[in-house]
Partner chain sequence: MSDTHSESVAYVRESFIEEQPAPITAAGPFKWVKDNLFPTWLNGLLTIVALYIIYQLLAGFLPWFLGGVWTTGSLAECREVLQGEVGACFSVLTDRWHQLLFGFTYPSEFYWRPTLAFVLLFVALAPVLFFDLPRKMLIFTGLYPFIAFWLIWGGTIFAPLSALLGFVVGYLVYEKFVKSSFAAGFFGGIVAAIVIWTVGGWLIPENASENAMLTAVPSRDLGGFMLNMMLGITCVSLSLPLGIALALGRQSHLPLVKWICVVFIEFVRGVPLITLLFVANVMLAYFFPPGSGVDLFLRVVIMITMFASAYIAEVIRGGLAALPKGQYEAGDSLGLDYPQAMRLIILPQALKISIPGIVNVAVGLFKDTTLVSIISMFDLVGMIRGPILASTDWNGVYWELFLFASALFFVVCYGISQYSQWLERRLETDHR
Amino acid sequence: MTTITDPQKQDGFRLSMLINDTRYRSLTFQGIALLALIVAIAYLGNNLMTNLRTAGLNISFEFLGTPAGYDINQTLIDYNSQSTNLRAAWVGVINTLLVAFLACATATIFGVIAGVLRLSPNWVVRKLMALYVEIFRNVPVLIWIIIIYTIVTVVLPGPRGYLGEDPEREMLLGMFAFTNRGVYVPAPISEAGSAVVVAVFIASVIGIFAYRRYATKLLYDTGKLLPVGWPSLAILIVPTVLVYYIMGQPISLDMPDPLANRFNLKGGLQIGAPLIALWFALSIYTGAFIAENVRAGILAVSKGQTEAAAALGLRPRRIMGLVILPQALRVIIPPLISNYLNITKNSSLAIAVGYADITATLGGITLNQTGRAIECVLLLMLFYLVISLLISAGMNVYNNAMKLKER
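For the sequence I just pasted, show me its structure by itself in the form predicted in complex with its partner chain.
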């Protein structure tokens, strides 16, 4: 707030100028603010030091290197009770990222479907979606997590029904089992040569994009319209399947085995009940918010755009794809990303259902076992801070790229 003032006579500096002269006043205020900050930090820091000294404690991160001593039920990296606390924290980090990623993906799907259907001309569907959005937005996510966890653990049958030579329950298609401890699905086992198959698959996905680009270019350059649908499908499937058989079927499936153990199904891929509850609850809860964003985004595109596009003779699908969506996305994406951020932060509620995310390992069990409360909570906050700063940075990059380029 610098104001140009009349040039005054430079008759030295008076103390009252600190308050009354705009040139110095900002310095005064900042001085006061700095002083207050220092006093506050000193006061709190002094209390902390005094209290720690009285309790005979110190701040030390050595516990990170000592064996954790506890086991974790769902780990994506090697871990056992002899691993260090740091390793346990890593397991938590990866689990957090896993559930956040899964929930973001499904929440987007739920949200987009519900948001588009809320604008449907169909009265019943519209109202049903409004009901979904209102119910899920207005009840705390913690309650949803607990409800869904309870549904999984109380309503689904225990695994014992699937066990034994002659089980009471049939697995779906012989490979999927839904139990109150989680869902068992076949797991892919890779043998020698599987890397080639995966590489070919990735290459064909890239190939599809290349082909589509080429088709678009050809259309714009020559006006010749290439078919897109079936060639894409062919590029996706044919080479991979061919290579799969050429390499001698290197990928097989590991089925859940009902005979290996008397308590649980063994083998296959187990998606634990806590993960399912957290994943589903976060996605359906956040989906309701995303639905509102999507709806607002579509409504934000003025009706004139639709009419103009129609006047140009575009078909309804093209109007949606070429005119409405690109403009709506500009409105939808920023709140969408902040919803992703919310999912990541809300995934910390894993602790309510015993999912081993970073809050449950580092901020839960490690904290409890070592008693290093201050250190653990600081590390925990640091992790979330880094994640959210990364996401915000990504959002800023996107916003700059998508800024309306006005002339």
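Please supply the corresponding structure for the form predicted alone (the preceding block corresponds to the form predicted in complex with its partner chain).
FYI, this one's just the chain on its own, none of its partners or other molecules.
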């Protein structure tokens, strides 16, 4: 009987070793595949350019510098109809990132809560969460967007509903108005010194994470349990409030005022109905998928871990936070990355309710007005590719940090 072994090490290198030597064979095949891919892309690119020249067309991005000529209903940066198409595209990019960030955060909250409650010993709670998951994840997200948008625009009253003799009593806490045009909330007004207050607030949030990490490490190392709830609240509020008054209260609120106009509320910040519908629909739809990921991650942890923690006297809440979820995260995070990517890409459905994301601005109005379909589509593809890669890279860093460390 003969055995197949790798060739013996020899002095020098011969071309035949690229095929016969297992040390180089895989590299050879990968190089051939890469070369074939480059040739195919080059052929397709050359064919595209030849056809465009034959049709009298050429790829140019000069249209980005011309006036857009259309208005956008909700912007986070200065924009008007005389701004450039590039400015309109930036508005769409920011709006897309805004709704994606909000939806990712709220979908994670919904998913974690629903996933944990799906394993509740209470039969009613468990079945209600199962009903939520089965209903929302089995209906297309576009339908949920349209349903929620219809509810917001039809069920909620118009702005004139708040224009009574005493409109302050109609508004929630005198600050929030829910109308069919959107939700009106107080808007912050920044003055000199506001940047210091914001910086202290951000530092306080970072301090909360640092303290909680220290408390967890101390618990694992020594068994000493530090309080987490009230110290975290104190770190968040006390430094910011002190600096706020020391700097002379540099941040104030612009309240929605129903008395300023006969037909609409003035002042404050309006969160438009399209943004609300898109944000909430993406959150509850993706939250149903995240709930199943959370449930699967928890079930992947051995039941003996729960029993051992209970035998040590830990309360159920601490068992979940200190024993179960840290181990379940290793199962939850990989599919969670895909859910975040789906939220970002599904935000392109915003055009169905008139929300001006990047697909509606650059891939919609700008494309139709300029006729530059190839350029607009290429820029859209580049944007979604870059955002998806950045999300994957960031979440993979977190995933690697949560992996089980082996010796």
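Owing to the predicted nature of the structure, the values given are computational and were not obtained by experimental measurement. Positions refer to the first chain, counted from 1. Just so we're on the same page, rigid core means the largest C-alpha set that superposes within 1.5 Å between forms.
- Relative to the superposed core, W90 shifts its CA atom by less than 2 Å between the two forms.
- M395 shows a C-alpha shift of 2 Å or greater between the two forms [criterion: core-superposed Cα displacement of 2 Å].
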